[in-house]
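Here you get one chain, nothing else, as structure tokens; it is the form predicted on its own.
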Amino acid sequence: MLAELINPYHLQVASFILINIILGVSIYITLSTGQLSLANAGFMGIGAYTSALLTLNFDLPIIVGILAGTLMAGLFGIIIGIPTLRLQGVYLAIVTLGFGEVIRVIFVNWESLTKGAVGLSGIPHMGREILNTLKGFGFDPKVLGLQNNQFVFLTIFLLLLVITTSIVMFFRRQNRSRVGRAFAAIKLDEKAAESMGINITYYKVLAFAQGALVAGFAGTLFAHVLAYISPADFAYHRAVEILIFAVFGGSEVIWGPVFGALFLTVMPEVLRFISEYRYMIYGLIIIIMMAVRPQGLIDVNILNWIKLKTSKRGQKHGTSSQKSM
């Protein structure tokens, strides 16, 4: 019966919505500070390669090599952070998005190291490695009516679901406490926050490392859910994807970035017939709602107002059930 419920496709369709939301959650980071970055694909890149390069030429465990490409993005969150704290806006972007270009090119030209623009192939996936390590202690998937690959994308979409539901809720503990409070002082004035004796550059440069851990770690996990990767994985128009998460989805919460990578993810898929024009319709996208909505789809007015309405019926219901007692 569970065999039956499970498509090994529609999974792996979910297990890249949920890498995509922890990519949009790390845009989110910078743009809560007000810091308009596009490295996020080249810091993708560089947990991608460093995880998959430790795993495939020195035997590593993936999650050492998990570990060590989400702190070598972190490290060049901080050191292309720190010389771009003068910059914003416009400029700012650029900058990063040149970055960005500067990590690809260097994949595609270091053949010894990274194969070029073939990519790296038979990266140790994740999936693969649980049921091998299961059954060395006798497990079989078929005790609970999977085959080995049903088993192996069902794996992988939990153990995502759980990291990404840990992200998101990490985030939104943040933002509560003294470091987001400083970060949304920055965003709205940064001259005010400033003279109220918060550290600016020590949080815009938090943030930055931040925002580039959170997108290496999603590198990592897509090489090794995907088991290959090259350097067009990690060009420009990925961060263009990651951007259009937040700008559709909208960056003042945390849930504009987590909707628009879901809503983003899931409509190719569905619109198969269209998916090639995909960027197409990103950029008319990006032109409609900066015209229309250029906070996003959801913002804290539309938060509120669902909270509002979800008490209203909560109340409804419990003044109904006291009536009929």
The other form holds:
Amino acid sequence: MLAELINPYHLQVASFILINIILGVSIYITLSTGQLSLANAGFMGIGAYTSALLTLNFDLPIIVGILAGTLMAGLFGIIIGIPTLRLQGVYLAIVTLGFGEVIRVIFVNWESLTKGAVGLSGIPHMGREILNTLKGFGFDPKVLGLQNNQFVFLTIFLLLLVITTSIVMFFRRQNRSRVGRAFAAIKLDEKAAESMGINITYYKVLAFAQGALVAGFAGTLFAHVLAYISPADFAYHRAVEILIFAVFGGSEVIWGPVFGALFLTVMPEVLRFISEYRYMIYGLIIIIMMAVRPQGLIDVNILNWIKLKTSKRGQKHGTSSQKSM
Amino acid sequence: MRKQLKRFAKLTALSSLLVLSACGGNQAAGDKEGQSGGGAVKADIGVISYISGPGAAYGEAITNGLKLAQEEINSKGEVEINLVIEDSAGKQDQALTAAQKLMNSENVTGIIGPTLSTEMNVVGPEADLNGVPIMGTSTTAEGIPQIGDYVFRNSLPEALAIPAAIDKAIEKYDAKKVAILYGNDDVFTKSGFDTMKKAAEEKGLEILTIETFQKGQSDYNAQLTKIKGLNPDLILASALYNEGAVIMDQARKMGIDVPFVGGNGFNSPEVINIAGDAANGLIVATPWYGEKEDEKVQDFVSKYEEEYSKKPDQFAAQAYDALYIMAEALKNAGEADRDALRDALAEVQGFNGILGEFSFDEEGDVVMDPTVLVIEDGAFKVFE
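The structure above corresponds to the form predicted on its own; please provide the structure of the form predicted together with its partner chain.
Full complex below, order starting with the chain above.
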């Protein structure tokens, strides 16, 4: 019964959606202080390479690799963040874009470590490692009526679902805290925020480092889900792709990038039936979106409207959402 | 605000329509699967190809070659192949989801593709774990068939092509000193360079210098000036044709007139279009030579030209042969079973296709003799 419902293809797509949602959140955090950072692809690469190299060369457990990769990216976020945050707007965008490219070029040229453009293959696969560990305890997926690969993708999916939900919830919570209010104040008017006693350097670096941390985390997951990475994965295209999640979905509320990542990852898969025309339609949808809703699909008004609709239908939906957003 | 909401509602309606129609498409594909063997062996073969994006020309050639072969094979009646073609857009994650779809939703017997070696590095292990035979038609990097027992390729690897070309060039020009030039930010040219360097060292050539360039670079004077000063007998260039043609053009203008030896990516008629006379003296080894006086080859070329009104390149030819190899294996296997197909594929020996005589070695890699070509007077000719 369960076995028929589980299709690794759907779970695979769902896993990529979840990783992209994490990436969308990472750019949302920096955007919520009004800074446009394009370095997230670079941070993602740092996370992915750190974790992949540690697990490949030192046989460390994946979880250690993931933690190290995430922290490494966060560290770079702080190091890069402090000097660059004197810049604003388009200047910051240019510097961070340059940083991303520098990271990529390092991956390409540090051949003794990263194998250059050929990339790293044979990275331990998250789901398969879990399966092997469980098998060590005498567990067999057949107990659940599942085949090995169904079980592998189900575990990855569930794990990512838990992780992504917690990340989204954490940052929703943060938004309503002192930190979130400080971010919002800085976004609206830096000078005014400063005169109100907000330490803007601290909060800007905090947002930048959080963004780097989350992007690096997504990178480590990417490496262990795909089991192969190459410098080209973390190039300029990726930075733009991440930015589009936020631009398309809207960057005012966290649900914007979440929806953007969901929609833009699902679309190419859904459009598979028109094969070579699918990216044309995909592009068209983005253009129409930008013409019709330049602020992104999801904003506060839409959220309120959805809330209104749901609360009309039944009070049980509306009770908990009074303060959400 | 109201207006915006209306628009939003319309958009939602539109997108849900798209989703619905997509489901419809899937349904239709699902129905086709329930088939049982009558006289002919019926099988679904999945194809993962680079159909959209900057490298779409490769995917187009590959799917054209496959479709042509499919038509011919099905009309013979021994094997009936149904191709399920999916796009990878040249990205690993897309290639992987396409492969998952083919293996799990479409239940294909075997897979042809994906186009790039980077994609194969991701898709190969997954197919191998699922026990689905997969054959690359354009994946030339090292280590592809070694991924697993179910991974094959019929594309001539650089490890065979480049040494063959270097050998012939040494023989003819009595070369002792070489300069190497390669693109270091592309997996294809980097892997070609590794093979070149190894081959040059094995043959006792003195490597004067190793120079690098980047994708999309337009000025190579710095590297070429250095190479010119060292006065090599040969230049080994691991480049894709777009950069390679410009390199040759600038080299000739600078007065470097030694022959170039290139890898598989350098092997394109586009080199002649871009560099003109400067392209003369480029030596490449290729599995595919369209001018070969062979009935099968000429038949294929004329049919392809008739159907798609352009000349087939090596990607079309390799894909064409790949499907014939699949068909041959399916015929021998006698049923559309993944394991039976894998075993039958591994046993393919001395297959006579348009690329010449072809066999798999025990790892699923290619055993065949490449043809070495040289550009002379603005056309590819067999290098003697």
